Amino acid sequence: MIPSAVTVSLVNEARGGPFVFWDDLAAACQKAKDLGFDAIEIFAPSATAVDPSELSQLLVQYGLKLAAVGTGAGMVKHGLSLTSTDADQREQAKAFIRSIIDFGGPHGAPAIIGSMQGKWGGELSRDAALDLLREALNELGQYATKHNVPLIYEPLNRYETNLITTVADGVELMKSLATDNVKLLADLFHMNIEESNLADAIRAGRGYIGHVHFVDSNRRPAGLGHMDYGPIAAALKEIGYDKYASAEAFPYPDPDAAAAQTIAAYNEYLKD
């Protein structure tokens, strides 16, 4: 079974970004439950932005799980990167991610590293940047084992990073790590830009994919672009994928409609 999730952003600096629900966590949980989602994915400004007891109460009250927690606020709010040429900033970036791991870990939710991976360029070569990224993923992946959750690493499209942009390159990066506690995020929007065949890319990620962002080619909710979900769903089931399909999509035309559209597409293609 591939469970469903919907994103909730609490980060003001990310406003306009691809998150379905915004600001009101309790209201988002209510709507997620009413529509039949299994879980929520939270994008928070910090690990202290949500009271742990309140989060636990909301998850129990609405019968939801916490699918994952994003770390992107480390970049968009604090300007932190794991591949910064400044060693102090790299340590601050890792500390921020450790705090997010500790936020989600007690609920069985992995932290996602996307934009905080940074880029190479200028005085930083690609090889040097990848060495810094490996060092951080090894350290943070091992740290996540304290909660018995993986760390999730997300290949991004070429306009957002110049490090790892495809699932195949992500697999090679995973193979080069000293830890096996880092998994890949297969984001269908990024894959639509970078992969020649999304279903084949998913098959190439067998055993390495730990999270999926279920979204359309234009970052609108699934079904509102030109994505062909039949082969994608078949490939996910073929590799035995049983983690979350989470809607990281624009709230188009509005959050409620975006969530309803997503769950309808999920029910059509992914729900067993």
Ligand code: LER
Contents of the next structure:
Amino acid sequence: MIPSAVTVSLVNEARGGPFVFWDDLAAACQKAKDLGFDAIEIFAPSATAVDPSELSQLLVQYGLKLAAVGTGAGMVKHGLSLTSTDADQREQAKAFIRSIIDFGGPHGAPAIIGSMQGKWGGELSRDAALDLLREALNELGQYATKHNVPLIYEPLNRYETNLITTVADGVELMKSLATDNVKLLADLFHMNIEESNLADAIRAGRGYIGHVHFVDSNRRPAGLGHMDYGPIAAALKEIGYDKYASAEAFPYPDPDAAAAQTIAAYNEYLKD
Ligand code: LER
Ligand code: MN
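Output block for the form predicted in complex with the ligand, input the form predicted alone:
Full complex below, order starting with the chain above.
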């Protein structure tokens, strides 16, 4: 079974970004529950932005799980990257991610490393950047074991990173790590830009995919672009994928309609 999730952003600097619900966590939980989502995915400005006991209370009240917690605010709000040439900045980036791991971990929710992976260029070669990324993923992946959750690493499209842009390259990166506690995020929006064939890419990720961002080709909610979900859903089922399909999409045409559209597409393609 593939459970469903919907994103809620609490990050002012990310406004205009691909998150369905915004600002009000309690209202997002209410909507998610009403529509039949299994979980929420939080994009938080910091690990202290949400009171842990308030989060626990909301999850219990609405019968929801916490699917994952994004770390992108480390980049968009604090300017931190795991592949910064400045060692102190890299340490701050890792500390930020550890704090997010500790925030989501008690709820069984992994942290997602997307934009915080950074880029290579200038004085930093691709190999050197990948070494820094590997070092960070090994350390943080190991750290996440204390909560018995994986760490999620997200290949991004070429306009957002020049490190790892495909699932197959992500699998090679995973194989080169000392830890097996890092899993890949298959974001269908990024994959639509970078992959030759999305279903084949998912099959290539067998055993390595730990989270899916369920979204359409234009980053609108599933069903509002030209993504061919039949083969994608078949590939996910073929590889025995049983983690979340999480709606990380623009709140188009508005948050409520985007969430409703997503759950309709989820029910059509992914629900058993
Ligand atoms: C960014 O494009 C993205 O897909 C997010 O999940 C991570 O920052
Ligand atoms: Mn994503």
